[in-house]
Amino acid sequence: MVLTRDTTPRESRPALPDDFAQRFGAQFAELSAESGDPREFSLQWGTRAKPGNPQAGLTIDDINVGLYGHIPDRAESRNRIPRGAIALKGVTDVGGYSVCDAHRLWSDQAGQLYEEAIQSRWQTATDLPWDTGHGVPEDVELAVCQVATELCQQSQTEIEAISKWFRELNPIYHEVKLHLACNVFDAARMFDGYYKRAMLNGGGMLLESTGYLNRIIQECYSGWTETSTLLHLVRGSFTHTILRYLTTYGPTQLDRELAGRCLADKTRHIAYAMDHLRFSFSKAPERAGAYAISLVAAEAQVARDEADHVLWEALAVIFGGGVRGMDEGMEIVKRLRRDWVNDYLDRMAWAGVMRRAGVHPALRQWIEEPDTEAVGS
């Protein structure tokens, strides 16, 4: 990075403060012993940013103006410094990113999704219709609190894998990091609202799911681009069609509520690694083909989870109003299954992966026939 002068008339400048160079040091000095005057060697000094839409405020992307919005294809510094801040010499590495090429984590939609998970902000406390919540029969009360523990549990998955990567991704990439510590909110706040809804008429947490999907997402140490795949598009897709028919089978206004506002974050999740693995081709086009067989020992472990009935059984007692609803409810499973897998390969495909044609067996079954009755669609 080069320092450049800056052409600002020195009256115009404000006065800098006693302790300047004390404060930054000899560095500024070595470069202002000419002119005197340590501005006229700042990266960009009198680079203001300002609200591109007054009514959002001053938001993450109107503060990349100049040199601070050049996204580097790949971080050298492997230090704790934000992007634009001049490196000080001779100070060896102390961060351990192993994540410093753009194309391993950045997404253009990071900032905007940053944004709008802050000012979406909402907490289950308060926002929930929790005296809606009661007078549920029993048998659908303890399908629900099943549910429940399958969410809080993926939940946990999300938190844990999302929160082992942070030391990895270099901080030039802020945005992206941004938001992900907003995703490992959002996965807490829909811990935390799930298991209140299982505590909430008693039923309390149930059976744990089989979880081949979640150890393989913990222990992905392929990469962070992996890991997000793994995390946000397979399992996502997953989670995401089961808020989405939450919204609009669940039980109580409770249920339904808080699908909604979960559905509404695990969306902004979704819409990150999509973007993020379309822009990873886009520099490194000769990694869709790897995605494409990986992807296949994933589905493989998916398959397996499938195969425990626990889920669909509570699920279909949910969706048909009890367990004499069980019939009616399990036809409603089978579209939710169809959704979600054609949903996981259509977003897949428009990241670059193309999984249709070999999509493993077990899953094939569910995109043989369009479906026609899509719930939210």
Given for the second form:
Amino acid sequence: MVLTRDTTPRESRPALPDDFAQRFGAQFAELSAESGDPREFSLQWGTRAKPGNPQAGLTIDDINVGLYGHIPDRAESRNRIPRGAIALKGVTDVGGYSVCDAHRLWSDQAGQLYEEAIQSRWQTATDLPWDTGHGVPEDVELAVCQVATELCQQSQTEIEAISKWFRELNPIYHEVKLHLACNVFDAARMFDGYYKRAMLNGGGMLLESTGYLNRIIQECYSGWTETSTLLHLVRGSFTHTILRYLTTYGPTQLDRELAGRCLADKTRHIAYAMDHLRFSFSKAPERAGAYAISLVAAEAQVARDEADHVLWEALAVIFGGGVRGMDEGMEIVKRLRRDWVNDYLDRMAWAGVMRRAGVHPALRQWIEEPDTEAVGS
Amino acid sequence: MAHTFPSVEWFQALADIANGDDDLKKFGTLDATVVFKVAEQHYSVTFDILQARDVHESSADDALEADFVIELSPEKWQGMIDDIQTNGRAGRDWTLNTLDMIDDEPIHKNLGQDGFAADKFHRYGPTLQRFMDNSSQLETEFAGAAVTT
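What would the structure be for the form predicted in complex with the partner chain, given that what you showed me was the form predicted alone?
Entire complex below, previous chain first.
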């Protein structure tokens, strides 16, 4: 890192406040034998950030100016130092922050995704038409409660899986951590929304899912990239497809709007993972084998979850408008299963992982055009 | 004043409404170039965070540069706009999400097969739906058809 000093002649600089040296100067003087004036040894004093797009205001990406915008391939410090700050002498690693390589967490999209997340402000309590969520036939209501239970469980898994990794992700890549903080918030909001939905008409929480995939997401210690791939691309694509279908087949306006709002959030999470995985491959193509192993294990667990009929039957009741329409609803469920597997494989292909040929046999039945791969640009 | 659909004027009027719609901002930013395809005509709108701008008729080649193209038959465009004008917003059968899913072919695609860009259809879905729902405020006449309000 190049240390850029302020070259303004000392005598022409405005004076620091009288009490500066007394209050802070001694601390800075420890770093510089010459002066207690931080302008002389700040890594890049005088760097100013400006909004890049007046519509967007001053975004997190806009402050990436000069050395503050230098995203290192590898973080040198394993402590909480913000990017561009001056490390104290003698401070050792504080523990954690084991993910120090950009290729293990970085995405160029993370800053924008963070901005989108905080700009998209909505709350389940007041931004959803709760009054439209009544009058649902009891069999459909029970099915909605079952699906809500599973979506709550998926949200819990997401919150815990990401939270567990926060301490391992080096804060020098702050855009990623800010985006993931919003991801946790989004997952909390989805939990909140579907729990409330289940409680609206007396149904409440029903049967927990088999949770095989949940478990390996929680217990993935291979790395953050692998965890994100399982969480955002395997599970995320599945959740995304369910939400997409609920935007159309949800029995009430409330159900459709709740799903639509969560769908937008979920697409952001998937966007991070796609872009991160593609970046990771560009920097460390030799890790492809490790990802493939993670995916083989994940797809096997997905297959075990898929063998459980509870979720499919609940969705069939919703899509068919009741138990009597289950056969028709199950045809829509088949489309849903086809869509999720193909969307998952397309996203993996965009990131650089060609899985169609090797996908788990239980998922292969849903593949369209097995000999072709979607391509990214 | 009636605006003819499809036309640059119709989409520009919709963009003008969006740019003055404070409620639209609550649905989040929209940062994408979207092409609306009606039969063989293409209308491009660039959504720049909270502004819809640069509305113009584009060529099929230009559509390759869009994040995604939304393509519906003229009859379905009319059905959607009629429904929005009747109800003030798209009913379940006429939302972008429903139209995207109900047939075998989705209505949105990135012509360069860039799945990341195509996903923006869902990422910005609520805002995009609000954009279309604002057509309830436009007196619309369809080319070769009667005026609908």
